[in-house]
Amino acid sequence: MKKRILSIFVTLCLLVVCLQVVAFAAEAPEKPNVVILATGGTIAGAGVSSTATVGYTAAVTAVDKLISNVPELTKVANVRGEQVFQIASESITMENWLTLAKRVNQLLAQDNVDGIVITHGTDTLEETAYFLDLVVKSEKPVVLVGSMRPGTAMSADGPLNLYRAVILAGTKEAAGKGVMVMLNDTIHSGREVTKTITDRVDTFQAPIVGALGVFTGDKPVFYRQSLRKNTVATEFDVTNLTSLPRVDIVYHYAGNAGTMIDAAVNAGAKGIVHAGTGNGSIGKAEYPAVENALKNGVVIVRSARVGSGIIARNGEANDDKFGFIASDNLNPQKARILLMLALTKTTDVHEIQQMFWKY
């Protein structure tokens, strides 16, 4: 009799334990599935000493090592990594962009992927972010992350940046906000962010408009959203593209006689972004080269070298007369990206101008 009572007691205890485990599992939040796509950059770099924050070698650490170096990632998401390519970002190509964009779209179409983090060098991070902002076809979070110091530095910023980027990519509130950039606890729109300082961890800023949000502890907090159309709301589709039209940037300076405009035309440019002085000014001596470019069917966008601000249409040049396009507040490198994609759809300057107002 005692044995039977003991057996029943043990069985009841096991049942209680099992019910508690089931209840805990039901209450525990399901972790998001985040894919980390690695492309190289300083975040994957290594220096010769712990104090080497310049003169290091970029793009030497593989994605699996990046992930294992931050074991805390497993607490906030189910993560897996892919090495898309491994280069310093100043050497990125348009073919790299197309490869990356297609892989991002493939992954985001899968039900078991909730968000994507892309590790990237900071030199062209803003360009890749804006390109993806225009061609990704999902509202799921896509976050670009990098670092200003290599992983071997005693004050490396990469591990914490990566950790917070994974949290952001797995956050439901981050969906529908376009492609984002996360460094230094600050969340930026891929369209609006730019690198402003050569060597500081707070280098990424969004002039005039500001950040989307910030991290407070391990929680992303949003304060605004970009109103320009992005991702699923754009007309751009790279699915069947293997290349992009050539667009060059020509920098204006005192005494510029248009030589670089002629060189771009002779090299086969389909479009030119003119990084003008002030509000996108074009020097008088440049106009013969400009008119030759226009006669050859080259589309010209006026932007500015000053770093921020809106280009006023028909302000510093007669845009209507010459058929120029005003870049709105896009800096030259981002205006180039939009012009490349626009030229895959049309060469009509009126339609392209509308794209610059829209995106």
Contents of the next structure:
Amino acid sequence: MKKRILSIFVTLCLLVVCLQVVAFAAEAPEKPNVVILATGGTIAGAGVSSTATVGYTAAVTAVDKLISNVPELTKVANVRGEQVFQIASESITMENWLTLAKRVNQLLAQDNVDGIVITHGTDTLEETAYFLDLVVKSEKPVVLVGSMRPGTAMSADGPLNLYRAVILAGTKEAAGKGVMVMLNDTIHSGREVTKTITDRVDTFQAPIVGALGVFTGDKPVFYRQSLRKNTVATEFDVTNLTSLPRVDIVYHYAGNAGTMIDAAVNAGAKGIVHAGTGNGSIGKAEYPAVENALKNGVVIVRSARVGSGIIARNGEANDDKFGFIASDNLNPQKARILLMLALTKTTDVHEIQQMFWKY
Amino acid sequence: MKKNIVIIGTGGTIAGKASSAAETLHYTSAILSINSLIQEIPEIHRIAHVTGEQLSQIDSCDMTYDIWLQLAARVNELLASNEVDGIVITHGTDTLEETAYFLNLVVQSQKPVVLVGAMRPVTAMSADGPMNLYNAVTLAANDKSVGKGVLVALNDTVNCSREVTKTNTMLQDSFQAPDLGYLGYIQGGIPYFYRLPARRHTICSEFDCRGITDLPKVEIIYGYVDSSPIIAEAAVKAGAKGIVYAGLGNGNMSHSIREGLINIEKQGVVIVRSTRVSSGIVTRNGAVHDDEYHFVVSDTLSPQKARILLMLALLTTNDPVEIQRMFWEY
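So that was the form predicted on its own. Now I'd like the form predicted in complex with the partner chain, please.
Now the complete complex, all chains and molecules, led by this one.
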């Protein structure tokens, strides 16, 4: 009997030790290695007072300061920062894009990098996100983050956005979801997300198709994933690119006679994205300019100025006859990115149309 | 006592025909005459004395200044008559929002003016045109609609022409006013209003296009990564007196675009900063120092609406301070 009690006691002791070991392991899991690539923007901006939410200077705070401002980051990841450039995002260039994409690919090829966060101004964040979505060659998470209020403002949204972006970039479930955008507790796909309001923290939305997921506390929760091909599944490769083909966007409106199309052609555009009215309509008065552009070998993509919805191929224009491409539901600025990348591979309009259905 | 309503036909999908009832994408706009559209809905005669007039027969993406001026002149002429209580204009949906805001600024009457269109052609199953037209007539014939500015009625909703915009390429609920919402609904043949426009319109507007035969040329330049000012310069060379810049975010622009627009402004061209994002105010002296560069901000007007206000403003002045006042008031 005594022996039996002893054996139960020993078993219990072992169990307690085991549980403690398990508990310890749960308390200190191996933290992911996340690199923060800083590019500038409002998230690195400073105003003259805590109430200055307009009229501040973007892109002044260095990445190390952004990181040290959020000490909680070290609890969720091994974080290090790199200042890739320091600009307000309205002044980003193709050269910046290529530099950034190449650095992202370099870092993600390393075993000691699990994910990347890119701090970015909100003005062109959606463009950089879609560009990277098409050219990053890794399934590891890449998250773009910005803020609507400068770091000096009351209720600045940057710190929490950055904190969550780092968590997202270090989350295994976030792998293979394409390049994501993280602001305002919401996880968006780089393909559809767009800035919809000039000045509010809920500005980033994906019209009709919605967000991929949300944050609840420190936990990202996914409800959707993109059906379109991205990152490792695309045919685009920036490794040897030093520039991108010129593509201009022209906006359609009542009384427009195609002057802007002529101007783009004269400026050497290889492609034009037409931000058409309604379902991507082109006005009759624009057709002489359009036909001249086509004659000059310029590829024309029909997109729309309306903010959401599919452009029906051969709907408002005879795409087959003219050799136009319908942009699917890509807004003009995103259609431009896909067209630029497409033009690095081909000028064949059938092939480019297929790309627009695929990406 | 039934009201006298004139329906002016201008074309569009609401007068469009496709080859089959299932076809909602490939059709020809602007085929059916206004009188045949009226004949399709005999119920309309129960609510008003209706007469039709064909002013144009176009797909609205081909709308011109010339048609705008003719339309404005005809609307003013009709509403000046005691025989007319209200006007409905059938219009393609592509530029419906532009024509509506244009008229909102130049119609010289408090009587109801309602623009209406359809997202599906007449021949389609569940075509939305007949109900939209019926609703538009009930709206134009209702005393509650007086003094509310030019209205837009599709999908059982009443929108204010200043803010309404087409937000989706094909859905029935495409017409929305971002952030600010509808003025009201139409339910069971009765309009219900919840809001009034707070901005100047119709008889309170200072704009008058009587005797005008052409409008000043204003072009919209769209902002995007690494764009160059060449396009804006081309617009000026082509005779633009004003440029609306559909800027990034809060009407923002790159250094090179800013330098280009500063130069253009020095040539006497008025620059209005609007935004490519679909809602929100463009902050004066926010992203760009407007005072220093003599730029004008568009308030919440979309690029296409900012363009209309700028065209009308340029009829009387090219002073950016005066034009900025107009952008805050209209």
